[in-house]
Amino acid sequence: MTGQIADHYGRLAATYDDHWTHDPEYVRGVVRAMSGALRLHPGDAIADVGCGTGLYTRQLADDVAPLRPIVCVDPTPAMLDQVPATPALRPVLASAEDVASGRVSLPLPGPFDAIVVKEAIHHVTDRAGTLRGLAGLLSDHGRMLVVMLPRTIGHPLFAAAHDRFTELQPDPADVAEAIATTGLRASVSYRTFHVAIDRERYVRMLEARYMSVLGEFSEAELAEGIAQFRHAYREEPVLRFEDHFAFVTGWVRPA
């Protein structure tokens, strides 16, 4: 994660869980689908590597019920200061990259037999690298899940972040291919979450630099493109459209 990336998530850990608990059920269905896809069950030992706030991890852990804690990853201080202190999580300050190269060590004794990765990847300069590294902390029956956005989105951006969205995001198929290459059987399916949002709340979550690709742009780029959007909805005070996450997944092989 480089230091812009790093002061754009210091900046935005107060206010990150706002952005998304305008519809609770939201969160509680991106939750389901991770843990359908992981087949998730109490007696797993499971991270999650650059969890953020835990806004996610807090619903998969009341979901779950996990015996043990969910281990929660994350290397900017500000983000996981927003953790709540509870028993079923246990943060820990590291990247991604730390964790992989044995850098950073994980708390529980042990392999993890799942390894969550949401919205995190694209953030990793070696992904191969980091990948490799993570397959090689799952348990016998170790699976791991990386939930990422496709190239193409469809949040409400202005022009100019769409573009930039796609120059910089990486191709679910090439994470894929990263994940086939630890030895791990991989495989990339999508998902689909509705979202309706007031057009105002939005354009604070514009001003608030949301996504990380906002943190491209100036103030004054930033603000050209909010008159822009606001021109382009302005007879939209709610605003409707599909979330689409590639859940690129990764199985140990049976011996």
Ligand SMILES: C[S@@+](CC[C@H](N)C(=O)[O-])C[C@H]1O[C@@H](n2cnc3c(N)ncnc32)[C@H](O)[C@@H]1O
Second form
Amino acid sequence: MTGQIADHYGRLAATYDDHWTHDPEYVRGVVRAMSGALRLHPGDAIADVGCGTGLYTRQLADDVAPLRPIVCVDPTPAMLDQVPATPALRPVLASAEDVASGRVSLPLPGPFDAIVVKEAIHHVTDRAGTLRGLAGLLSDHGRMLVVMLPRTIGHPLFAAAHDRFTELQPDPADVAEAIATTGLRASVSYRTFHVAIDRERYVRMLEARYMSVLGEFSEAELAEGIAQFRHAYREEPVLRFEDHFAFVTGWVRPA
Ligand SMILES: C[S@@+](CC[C@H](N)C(=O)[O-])C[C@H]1O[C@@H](n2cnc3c(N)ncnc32)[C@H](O)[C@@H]1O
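May I ask for the structure of the form predicted together with the named molecule now, the form predicted on its own having been displayed?
Below is the entire complex, every chain and molecule, led by the chain shown above.
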């Protein structure tokens, strides 16, 4: 993880959850879609790699009620500190690369039936090698789900942020290809979630750099972007947009 990304999430950690809890149905809907895509059931051993504060992992634990704790992996101490202390979640301070390479071993014995990587794959430097390593942790009925934004998004960012996002964001098709190369049966599908959010609340999210791409801008550039945003949405006290996520799945092939 670069110093810039570590600093970004170190700063964002305390307010991260506030940004996505304005509509409790949003997190619930995303998690329902995730557990549906992986066909999770209580007997599964589950890991959430790049779990952040565990905002989605908590809901996953509530929905699926797995018999073993969900292993919550993240390299940012301040994010992981927000994971609630509950027997249902087992935090591990590590990156996806650490876990995939075996540098850090996970606290549950045996292979995993389901590995989730939500909105973290863009931070992984060696994506092909890391996905190969994660695939190697799966059981013989294991599956993997990478949830990621596509390269163009509907969030009401200012123009320079959209451009930079597109430059940085990996293509879900490339992630699917990397997963297929590991030998898993890979596919990509898309899910759409509707977001309605007060404009002033969204301004606070921009100020807090709620997306890591906003960390690419200086204070002055961000202020200029927010001014452009305010002008563009001056007649919309409530912003409505569609959040499209790519769900890239990989299933272990039957022997
Ligand atoms: C946008 S947040 C997503 C957190 C959580 N999955 C969610 O959806 O709320 C990205 C997370 O990826 C983590 N991260 C950064 N580099 C990583 C890496 N190399 N491996 C795993 N996670 C990483 C950050 O610490 C941060 O918590």
